[in-house]
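One chain comes next, on its own, written as structure tokens: the form predicted on its own.
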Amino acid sequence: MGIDVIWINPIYQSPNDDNGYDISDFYDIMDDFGTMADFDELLKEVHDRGMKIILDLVINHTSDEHEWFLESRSSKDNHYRDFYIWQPGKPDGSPVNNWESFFGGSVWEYDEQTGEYYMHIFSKKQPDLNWENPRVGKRLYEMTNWWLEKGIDGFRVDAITHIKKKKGYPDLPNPKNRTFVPSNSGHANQPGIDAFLSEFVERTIKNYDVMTVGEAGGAKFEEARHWIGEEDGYFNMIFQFDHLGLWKAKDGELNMDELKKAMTKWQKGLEGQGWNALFIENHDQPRSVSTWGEDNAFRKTSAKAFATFYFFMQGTPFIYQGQEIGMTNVRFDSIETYNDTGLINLYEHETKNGMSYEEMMSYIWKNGRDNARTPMQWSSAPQAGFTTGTPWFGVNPNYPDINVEEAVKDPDSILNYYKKMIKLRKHTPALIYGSYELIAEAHPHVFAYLRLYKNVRYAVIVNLFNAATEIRLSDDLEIEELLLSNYSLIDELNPSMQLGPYEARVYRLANS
């Protein structure tokens, strides 16, 4: 395909509780994938290749059968308690107070040996470390560096945001009086956090020539060049989600509004200041081809535009696995099938207060996690061609025409179209460095931007609905040629065109 770095998912020995993030042995590979001297193997074979890997590292939590934790609930008195966050419940008995996990229920498990609830802001066998102890980061400082002495080239860093809680741990407000409130204000991007990441970036990855991403969910926008600014910086990038979820308008239509004033204060914020990681699908979100664009009669066509849409903008694209195939969403018929910790908590909550059983797999059908984890479809042998034995996950049955090996020998293929993306990207460096503008912002289909670097200018323009449309460009933007479209390459050069359903283009103009 032409990429440069590989970011793979959390590897590490794992009772697999949460599809690997919930980890109990750093320095191990799960024996579902193999041997340490399999990685080795691996991260040779790509470096001779001249690409690059990153992992995922997973520093808010461990698994509950990580041996630190196996400690640390043994006795109160352990050399290990507090390693991990622990709290007497409220006199009656009950949770420490009413924050919600972000897989349902209470953040705090009770733990009967010691009588203590433990803090868990994910599943119940992810319990969090506790940063305020000096010797848990003494102990992942020199897991991290472990890892970058092995020669991998940088982190993910999930969850970075949540590794600092908020003092006292006080009730959330509650205005719906539920049991459990959300409790993002309780443990994200709290004051103080700051400490922590800066001794975490001196003690690691400063240290090595490497590149970082971190997972920011709560970040806010202005402390953004905080977090990733070029001279001091923790991250290189981080991954934030002010775009996700603007297709979950009430008529079921992507928020062009919305999306395109997310989309550019990140582009026009951060420009000459840091770098965005740009991106549609990951292994937390639905397919995009199933929620953006339309998984039936225009999977190409659509995949492909949204693909360009975000494809040139300022930042490094990431791709996931099988989008650059156009893998769409999954519909298993039982919630025995399904993985996700998370969704089968909220089908027993709403199914025991009343949801139907049909309700909730359409729920579940449209946004489960689940819709990105299906194996890899290389070909249209037996379980995709994934393995010759059980994967862990069924296959989505569309894999007979959907696959590698068929879009290998499509010419007009998703995956061919990202082999052409990705390489006019190499060798534009407009397309890399240039500055970004908003063009056509109150056009309700079309989605426009300009890249402009040493009076050099490109123009990527995305229908990104359904239905044809018109767009005119400004008179002072007069084409050159035409570079890329997802539809096949037309001669019309024309500043008033007319664009098809999810039709895309990217131009090169005259000089400014």
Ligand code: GLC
The other form holds:
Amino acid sequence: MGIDVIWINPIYQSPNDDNGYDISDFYDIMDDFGTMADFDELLKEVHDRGMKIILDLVINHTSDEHEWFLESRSSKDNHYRDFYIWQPGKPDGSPVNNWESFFGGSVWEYDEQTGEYYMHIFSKKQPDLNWENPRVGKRLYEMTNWWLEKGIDGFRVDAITHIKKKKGYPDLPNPKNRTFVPSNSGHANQPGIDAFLSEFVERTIKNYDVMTVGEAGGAKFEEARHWIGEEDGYFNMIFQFDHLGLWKAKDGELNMDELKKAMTKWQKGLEGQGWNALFIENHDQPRSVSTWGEDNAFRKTSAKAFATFYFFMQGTPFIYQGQEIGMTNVRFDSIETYNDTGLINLYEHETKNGMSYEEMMSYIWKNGRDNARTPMQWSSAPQAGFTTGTPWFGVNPNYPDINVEEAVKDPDSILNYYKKMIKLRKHTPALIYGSYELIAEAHPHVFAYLRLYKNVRYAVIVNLFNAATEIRLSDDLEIEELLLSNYSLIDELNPSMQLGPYEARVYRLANS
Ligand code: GLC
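We have the form predicted on its own; now please give the form predicted together with alpha-D-glucopyranose.
Now the full complex is given, and it begins with the chain already shown.
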């Protein structure tokens, strides 16, 4: 494809309760994925090709099967007891507070053995580490440096905004009188997190020439500089989620106004200060073509439109596996066939609270993380060519039509379009370094922006809707050359343009 860096989701030893984000041994590879020797070979082969590998670094929590936790839960006076967050319940025996886990239910799990609760903001098999205990940090730095010494090229740092919890674990306001309330305000980006982050960075990644991207849910834009400032930010980039909730948020329609605001805020705001991580998909989100675009007759065109929209902004574009061939959401009939621990917990809690099976399944089909986790579709062979055995999770039944083999052959495929985009970006300094300027701000269907570098200018113009439209460029923007398009027939170059459904174009403009 022409990519430079591969980010691999966690492949550490793990009971795999949460897609590998529940690590039982940081220093070993999960049996399903092979051995450390396999990893070393992968690293070498990737480096030999001039590419790089970054790994997930999961340091907010471990698996409940990690030896630290096994020790920790064994008795109250164990050396590892304070590696995790233990608290007695309320006098009536109920959980410590009303904080809700991201995966439904309480963040507290009662443990018979010592009669106390431990905190888990994700699944109960993912106990949160206690960063207040300096010995925890020490062990995590050691481990991080061990991987860096091995020669990996950096990390995507998981759930990093959650490592500091609100002191005393107070109940959170509960106006609707629910059993548990969403608890970000108890553990996302809490005052005091900076001391943890500074020390972590100082003792680990700062001493290596590596690339880092923090998963920073809850990080405020106003504080972005501090997270990713060129001079002394903690990471090189962060994944922020301002744009994700806007996917067809308003009456089932994409909220263009909000989307333009969200993207532009980060584009303009970080300019000269820090670097954006650009993405429209990951392993936690439904497929973009099904959510933002359309996975029917317009699958190819809409996938390319949304690709064009984010790919040429300022920052580093990330592509999630399968996005490059336009893999779609999936509809499995029964909850039993699903794998995501978050979904399954949510299902249990919501059906207990009265949600019907039908309502719950349609929620899962639309929003579930498993939409993006079906095996990669390589070919039209059984199991999409992913394996000759039984895959760990169901294959999307549309694999005979949507697969890599097919996409490689088809000059018009989404895959070949991605290749063109990558090449264009790599060979065009303005599309990498150029500043960003939103144009046609009030257009209800077209997302359009300029990239400006020295006196060179490019325009990216994308109709994000399934209806033809028109856009008029201002007179000072003179088109010189069409560089990329997801349509084969383009009307002549003039400042007033008709755009078909989901039509996307990238132009070089005359110098300013
Ligand atoms: C991050 C990961 C997600 C995981 C969670 C807990 O949000 O992206 O997949 O479930 O952290 O580790």
